[in-house]
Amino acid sequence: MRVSEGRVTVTVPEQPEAGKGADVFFNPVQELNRDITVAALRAYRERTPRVSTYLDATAASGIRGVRAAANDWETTLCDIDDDATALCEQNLERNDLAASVRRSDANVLMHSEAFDVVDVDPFGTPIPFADAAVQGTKHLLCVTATDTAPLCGAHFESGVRSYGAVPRNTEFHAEMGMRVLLSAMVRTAARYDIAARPILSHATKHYARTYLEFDHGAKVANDCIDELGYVHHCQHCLWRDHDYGLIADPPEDCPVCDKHLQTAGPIWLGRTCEPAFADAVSEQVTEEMGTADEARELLATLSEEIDTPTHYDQHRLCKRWGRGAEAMDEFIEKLRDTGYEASRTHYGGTTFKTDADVVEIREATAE
């Protein structure tokens, strides 16, 4: 089956019947992810002109790496599977592109060679590649995680094992998953005196994706560790708070309703996105991309999200309060008119961020 994305046309496996796996994995749902990746690579090259080399560490069909090569990156495509590497070579030849194809364990390659940009987009968790990816990255590490149930706490034990944190299945579960992933990657990088700071992140269509810019040195790595901490959450009234540090110190009970609190962490509490970089990426989205409109809308929302560690869902709040929901723009404007910061978020159509707590939200938005 042939698929056209951006500037390239590639051969990918036919989608298997239910219960049957394809020889080489291809996920059509990830087109938005790949479109934003290409735009991010263009924007990052303008941000850091000296970068030139790109590794698609888990290439499969090679569509991500082929698209990077079509955008003039010195590209290496790596996969341990013979069928996958053969398909990568075929797809490069089909598009008259030159790149290096390696049949290798990605961890072995990343431990032995370094690239300006490394992209780890595996099936499931990226954690088995995390140490090697940090070692093999010079400037920018791009990571996708599709194991959203462990990340957000729905599969609790798996999340603890994989990510070395306590995830909780809250109403802001997609953001919980993103921040658990970031915490794991930041802690992995810090072991090597590397600060891995997210400049673009989004949780979309059952995956989390982040772009981590590297800086080297113990001090900057410590600074990143200082942005880890815990979220304390009340499932009853939806109050939440957070505190920084690697030792959890939760309140005994919810200060609003006196119910038991759940604590999650250590998670990343810092910014998940640089607004200026999100804007720069949006400028690099071009009409040949099949998800151009969706990508621009997503990036605009990311750029405008205020910097708080969790978001709220208006419909969930209003259900708890026993009142009807209202138009999101009107709801957010009420918060702003009362003096609070507020913005919509990319996590869902009824989600928002604000510096008001749950009691202040209810009072500010009352009829």
The other form holds:
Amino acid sequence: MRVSEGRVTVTVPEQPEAGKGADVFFNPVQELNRDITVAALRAYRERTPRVSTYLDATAASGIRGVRAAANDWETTLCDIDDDATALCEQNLERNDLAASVRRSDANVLMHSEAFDVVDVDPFGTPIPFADAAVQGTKHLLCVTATDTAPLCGAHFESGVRSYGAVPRNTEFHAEMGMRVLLSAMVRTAARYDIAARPILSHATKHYARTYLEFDHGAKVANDCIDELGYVHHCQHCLWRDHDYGLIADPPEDCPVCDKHLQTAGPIWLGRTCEPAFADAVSEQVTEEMGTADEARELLATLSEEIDTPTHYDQHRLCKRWGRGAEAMDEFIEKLRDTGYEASRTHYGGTTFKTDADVVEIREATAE
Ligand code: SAM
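Switching forms now, from the form predicted on its own to the form predicted together with S-adenosylmethionine (SAM), please provide the structure.
The next block holds the full complex; its first chain is the one shown before.
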């Protein structure tokens, strides 16, 4: 099967259901993820002109690395599987591109060599690659996680085991997953006196993706750790709050309805995205990308998202309150008119962020 993405055309095996059992894995649904990766690589090179080397650590067909090579990155493609690396070679040749192909365990490679940018896009959780990836990255670590059920607390024990944090299955589950992933990556980097700060992150129901910029030093790593903390959440009235620090300090019960609160953490409470970088990435989305419109729309929403650690869903709130939902723009305008900050989020069409709490939202948006 031939697939064209961006400037390249690659061959990938026909994929049985959900890619399971294929000789080499390929997921067409990840085209948006790959288009944004290419745009992010272009924007990152403008931001940090000295970067030149890119490792596609779990390459499969090589489509990500081939696209990086087509954008003039000095690229290395790595996969543990013989069929995958053979296909990477063919796909480079087909596009008349040169890159280094390694049949290796990515952990071994990343422990022995460092690259300006490392991309870890594995099956499921990236955690088995996290320590080596931190050591093998000089500037930017790009990570995908597709194990959304453990990340967001739907598979609680698995989430605790993989990420060393308590995830909770809340109505802001995709953001919970993103912040659990970021917490684990930040704590991994901190072990090596590295601050890993997300400059771009996006989540869908299928995966979480983040781009972490590195800064070296114990002091900056401590500053990053200071942005970890806990979210306390009421399943009944949907009130929530957060506190910073590695020791959870939850209120005893929900201050609004007196019901039991659930606590999740330590999660990343800091920014998940730099608005200026999201704008710079958007400028690098070009027409040859199959998901250009979707990518630009996503990046615009990311750039506008206000900086709070959880989001709400208007429909869920209105259902709780026994009233009808309304157009998102009007709903957000009511919050702003009352003096609160408010924005849509990329987590869903009816989601929003605000600095108002759940009682204030209800009052501000009443008829
Ligand atoms: N990045 C690819 C893309 O955009 O199409 C998809 C990668 S696929 C989800 C994961 C790949 O990781 C598989 O090809 C698998 O063989 C490879 N893999 C699994 N364990 C590995 C390891 N320890 N080192 C290197 N590659 C590994």
